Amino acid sequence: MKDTGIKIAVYGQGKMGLPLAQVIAQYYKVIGVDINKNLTENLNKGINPINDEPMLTELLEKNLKSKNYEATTDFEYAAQNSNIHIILVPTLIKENKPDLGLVKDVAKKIKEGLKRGDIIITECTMPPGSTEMLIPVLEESGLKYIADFGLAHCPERTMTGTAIRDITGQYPKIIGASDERTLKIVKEIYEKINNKGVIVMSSIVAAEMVKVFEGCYRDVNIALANELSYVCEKYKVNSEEIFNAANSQPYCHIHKPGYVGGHCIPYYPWFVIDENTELMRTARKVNENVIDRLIMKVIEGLNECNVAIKDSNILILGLTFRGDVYEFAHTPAKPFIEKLKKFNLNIYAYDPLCKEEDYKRFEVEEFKDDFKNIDCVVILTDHKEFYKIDWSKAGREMRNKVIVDIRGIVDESKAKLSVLKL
């Protein structure tokens, strides 16, 4: 490999970071740092934390190989060592107000090991402006901005699970930069990554609306779903047909209803909400009732089987909060077992990727044995696995035959259930 005397930091290798650290240490010499020392000597070794993104172990083979990658703790090493430093650590959300003090952590860090030419390029998702408030700490290094050193924003846009495909060509990738030899260096590294190529944007702040907004268009659509799903409630239609057939004009765009899960959608709106916006803030809030409507859903179907929801045995399919992917950033399950245990009944749970500590965390029951006991089953996660059930021998077994469906995983037809959905 070509010398080009770029060396490359990235900082956070958790489940973004560290698929980004190993793309990219393809073309550069690459310094993966991290605050977990277990983690940073396990990936020197080539063990791979994160099980479940395809390609990922082969790449850190592959890079530790080549010794294009090596891990460490040591962040003013690696800000000594790398003339690019990508940060990509979590953005927070406490109270509804965005903390971005691990990114200003890293910052200050990488301050002790700043020098002239160096470029620092956040990926993390942040509010507007949030780049460019890094300026003063790391100007406390004796350097200029722009004279001295350079900032981008360049969002992360992948997905866990599919972190290789999307970092490496799914979408394009977005740049602001603060001056153009920052902008040339760096439009070169996305370039050789991204066979999608890349987008510039005229400015750092407009970079970091792109990525906070395209959370707010989901959340506002998930929400009109969800408000949509209750009007073909009353009018007793299925609300997937209704969407399906008005998505086939080009013009609309309806998502499914449902909860909105994970650390970022329920996340990105709240960095731009003011008294402005009330349409989001909205959004947001119909959003979260969804746990309200789901609980209604029990009783109400429990009611039609002349059953009381005190005392009895509710089964919960899914903790993660999407298929196939051991994640638990804002799970449904979380509020709406918080909400069931008010009633005083016996809550069992099933998650395929979950693990006896999993369960204890949620404190609930592993569910182990047949559904003869069971008076209502809540699918909550779309896993693969729920879809291979027999739901019509289920049906038969279940002491009372409820079934509250928000994936759609059940076919009603075939079960010969009575599936409630939201």
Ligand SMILES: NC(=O)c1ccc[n+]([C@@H]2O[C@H](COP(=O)([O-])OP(=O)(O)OC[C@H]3O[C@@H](n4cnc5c(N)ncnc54)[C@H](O)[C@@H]3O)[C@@H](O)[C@H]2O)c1
Given for the second form:
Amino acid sequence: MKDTGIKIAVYGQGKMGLPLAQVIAQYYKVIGVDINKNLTENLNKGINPINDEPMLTELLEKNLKSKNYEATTDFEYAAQNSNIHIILVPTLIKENKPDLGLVKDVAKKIKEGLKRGDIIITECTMPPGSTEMLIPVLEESGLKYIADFGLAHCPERTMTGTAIRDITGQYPKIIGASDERTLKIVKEIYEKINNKGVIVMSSIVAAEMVKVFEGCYRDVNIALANELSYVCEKYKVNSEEIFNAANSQPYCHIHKPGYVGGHCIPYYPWFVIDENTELMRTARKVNENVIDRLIMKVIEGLNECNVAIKDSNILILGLTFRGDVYEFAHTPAKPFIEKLKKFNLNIYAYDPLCKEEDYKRFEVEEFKDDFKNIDCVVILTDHKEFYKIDWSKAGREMRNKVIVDIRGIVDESKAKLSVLKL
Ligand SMILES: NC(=O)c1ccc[n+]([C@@H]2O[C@H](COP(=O)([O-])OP(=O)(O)OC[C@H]3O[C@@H](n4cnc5c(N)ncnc54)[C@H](O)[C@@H]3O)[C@@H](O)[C@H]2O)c1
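Provide the structure of the form predicted together with the named molecule, given the form predicted alone shown above.
All chains and molecules follow, beginning with the one already shown.
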């Protein structure tokens, strides 16, 4: 490999930082930095903790072998031995307000090894204006912004389970940089790893907004789909049929109704919501209220079978927030179970990715493949395994046949069952 002089440290070796580091390490020397010692030790042995990320294990092994990647908890070593510093640690929301404590913490550590010519890139989703809030922290090094070091925001546009695919070329990379030199270098790096190229924004703030707006767009549109599906319910018509027909016209893109989970979309609107952004605030509320609609569906379904919810046994299929990904961030299962518990009923759950401790944490009993005492099944996650269930057989076995499916898993005609949807 030609020595470009570029050495990159990626701070945060989690679900996003680790795949990014592995992709970059095919072209440049990379140091993966994390506060978790156990994690960095395992990574140096080639043990990949993220099993549901295709190609990640192979890339990690390849990059360790070529000595292009090493992991460490030693921030000073990483900062001193790299000139491009990519921050990819969680940006959190506390009481609906952004908490950038972790990002600032990393910036303080980078400052200790900052050198003339270095570039700091934030990849984690940032509220508009917050990457530049790192300038005073970095200037404590004695170096001057732009004259001595550059800054850029290049937001991660991916999700767990498809990270490598997305980083290498599903969508163009967004870049907002402090100055021409920084832009040139950052562009060179991302053009190398991403075959869809880059979109250069006029400023760092503009780049921050792109990622936040993507999340706001999804959130508001899912809220609209939720409201429209409520209207369909009122008129007793199938929302899917209406949405599909409406979307055959190019100006209409009605989304799928449902609960908004994960650590991105339910949080990022709060980065920009204020007293003048009523639509986004309402959308958040509408999307959270889906849980109440689900509870009502369970109650109504059971009522039709003359079963009171308090006397019922309910089976929840899916505890993770997304199909085939072991991740619980803002999962619908949490508020749904909390609300169901108020009725003092028996809650069983099954999730092909969950371990004993997960069932314990959710305080539900693990379902053991016996539908005989189940009155109601609620499908919350679209795990592939759920499509393989013989729903017609399961329905025949169930004590009462109430099925609430918010993921479109059960084929009603095949299963000869009536299914409640959103
Ligand atoms: N997960 C996603 O699907 C996704 C998608 C798009 C964007 N993002 C963005 O990426 C960010 C990171 O998400 P993730 O999924 O990788 O999180 P994660 O929880 O999987 O990993 C975070 C990692 O950062 C480490 N860490 C925490 N504090 C640190 C510190 N001070 N210094 C160094 N390391 C530290 C943790 O030990 C952990 O390994 C998110 O907050 C979000 O802004 C995530």
